[in-house]
Amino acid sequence: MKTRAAVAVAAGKPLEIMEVNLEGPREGEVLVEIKATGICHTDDFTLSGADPEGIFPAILGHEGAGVVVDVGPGVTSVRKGDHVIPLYTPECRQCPSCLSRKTNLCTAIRATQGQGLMPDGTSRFSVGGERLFHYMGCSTFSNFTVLPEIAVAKVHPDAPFDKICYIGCGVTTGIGAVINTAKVEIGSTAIVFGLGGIGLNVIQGLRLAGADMIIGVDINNAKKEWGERFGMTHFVNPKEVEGELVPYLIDLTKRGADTIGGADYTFDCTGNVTVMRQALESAHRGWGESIIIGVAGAGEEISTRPFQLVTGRVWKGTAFGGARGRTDVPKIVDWYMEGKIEIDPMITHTLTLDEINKGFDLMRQGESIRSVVVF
């Protein structure tokens, strides 16, 4: 079949809108009509050429929502007409990782997914006889895409596609980092570094978890109003702080008889390795946990003095907010439908596929929280 898609022909170049060929689903696969897809920083990270796993030409996009239009042999968990969210972190429920219940990092299709291929080692996309690679197992910048059955989550049929597509990455990653990875307790203090789409959802997750003090850190003062809208209690612009940022934050978090200071939990949502260090060192001595969410560029490394860890601070990473896709994503969609979480205000721009490069520009310029392409 034919489908319209935004193709990343090479690193650093704008996406090209074209008609491509898409082969139907094979055994254990699902054909999905993508109704809406978000434009995420991770897509831009790959498009820039900084992603060590970036492969071209490819159809990017991993934050989508749509309808199942066909299924291959052996598919039992979804059927035609089901509303689904593609999962870049699948959930097979059979591999050692899934069975461990200690991680959401399913390994069932990791090898081929990282190569831009389907589990059988082939691609379903092509143009002019040339193979196009899949992206993060999703390729939601195509009006139609094929995914493994274990990489789709069946969701509430009344949920609006142009809002719940954001749950395919940003919402789940931010809220999940709080609930699944950090397991934040009621009354905790927290610092969130970077108030973009992920950071705002971390703040929203902290509010849900009952955090008492929620400090947002961003160099853009326009983010203050956004942070407060979702539950932030204090805002800090590092450019306006006299002296070093870390001592300032530690002093800000001192409460009552606690003369040491530091947050119970800190979250890096920037992908900047310097900020990652600041986040760790702003965590409380003895028990503070710092969660890395942002993705750094190829070859970059994090560092700190061993003293910071020896004295009880913990550095943790999280992928997809520790969420088990097929199990947890439908629940988060239900939270949205029940009004427990907000998504609508974060969708600041709605675009057509032909305008997708404009969405990347808005993101790079800091003028959007999330742009969504509606097919």
Ligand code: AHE
The other form holds:
Amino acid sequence: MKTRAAVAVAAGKPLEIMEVNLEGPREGEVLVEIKATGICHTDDFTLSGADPEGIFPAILGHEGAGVVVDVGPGVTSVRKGDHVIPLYTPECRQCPSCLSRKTNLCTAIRATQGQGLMPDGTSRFSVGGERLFHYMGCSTFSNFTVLPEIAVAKVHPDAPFDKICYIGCGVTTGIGAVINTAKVEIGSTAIVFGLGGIGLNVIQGLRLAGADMIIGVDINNAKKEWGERFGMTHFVNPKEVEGELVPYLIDLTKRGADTIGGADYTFDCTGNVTVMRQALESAHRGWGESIIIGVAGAGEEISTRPFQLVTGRVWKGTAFGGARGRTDVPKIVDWYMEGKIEIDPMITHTLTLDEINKGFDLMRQGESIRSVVVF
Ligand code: NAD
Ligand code: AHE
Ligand code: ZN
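Having looked at the form predicted on its own, could you now put up the form predicted in complex with this ligand?
Let us now look at the entire complex, which starts with that chain.
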């Protein structure tokens, strides 16, 4: 079949909208009509050329929602008409990682996914006889896409696609980092570095978890109002701090008889390795945990004095908020439908596929929280 898609033809180039060929679903695969897709910073990271796994030409996008329109042989868990969210972290429930119960990082198809291919080692997309690569197993910047059955979560049929697509990455990553990875307790203190599409969801996750002090750090002052909207109690712009940021934050988090200071939990939502170090070092001596969410470019490394860890701080990372997609994503959609979490105000821009490059520009300029493309 033919479908319209935004194709990443090469690193650093704007996406090109074109009609591409899409083969139907094979064994264990489903064909999904994508109704809406968010634009995440990670799409821009890959498009920029900084992603060691980035390959071109490819169809990017990993934050979608849509309807199953066909299924391949052997598919049993979803059928035509089901509303689904594609999962870049699948859940096969059979691989050693899924069975370990210690991680959400299913390994069933990770190798081929990183090569931009379906699990059988081929691509379903092409144009003019040339192969196009899949991206993160999703390729939601295409109106129709093919996914392995284990990489779709069936969700509430009344949920609006143009909002719940954000649960395909940003919402789940931010809230999940708080609930699944950090396991934040009521009354905690927390610092969130970077108040974009992920950081604001960390903030709403902290509010849900009952954190007392939620400090947001961003170099863009416009993010103060945004953070406050979702539960942030204090805002710090590092550019306006006199002296070093870390001692300033440690001082800000001193409470009651505690003269040491530092937050119980800190979160990097920037992808900047200098910020990651600041986040670790502003965690409380003895127990503070720092969670890396941001994705850093090829060749970049984090560093700190080992003393920071010797004195009890813990450095952790999280992918997709530690969520098991097929189990947790439908629940998060239900939370949205029940009004337990907010999504609508964070979707600042709704665009057509033809306007997708504008969505990337808005994100780069710090003018959007989330742009969503509606097909
Ligand atoms: P975004 O562009 O919407 O937001 C980034 C924010 O960080 C902006 O508000 C920006 O002003 C701020 N910022 C930049 N430099 C800063 C600095 N030095 N100090 C403080 N704030 C700074 O991006 P996003 O969509 O929220 O994504 C954030 C990061 O999370 C990206 O690296 C993305 O690739 C990553 N990500 C990771 C996962 C995961 O599963 N681990 C999932 C989604 C996104
Ligand atoms: N390809 C990159 C890795 C990028 C990365 O860490 N991706 C996150 C999701 S970001 C979503 O916006 C992830 O899921 N990581 C786990 C995994 O298996 O990729 C690189 O550096 O190679
Ligand atoms: Zn993402």
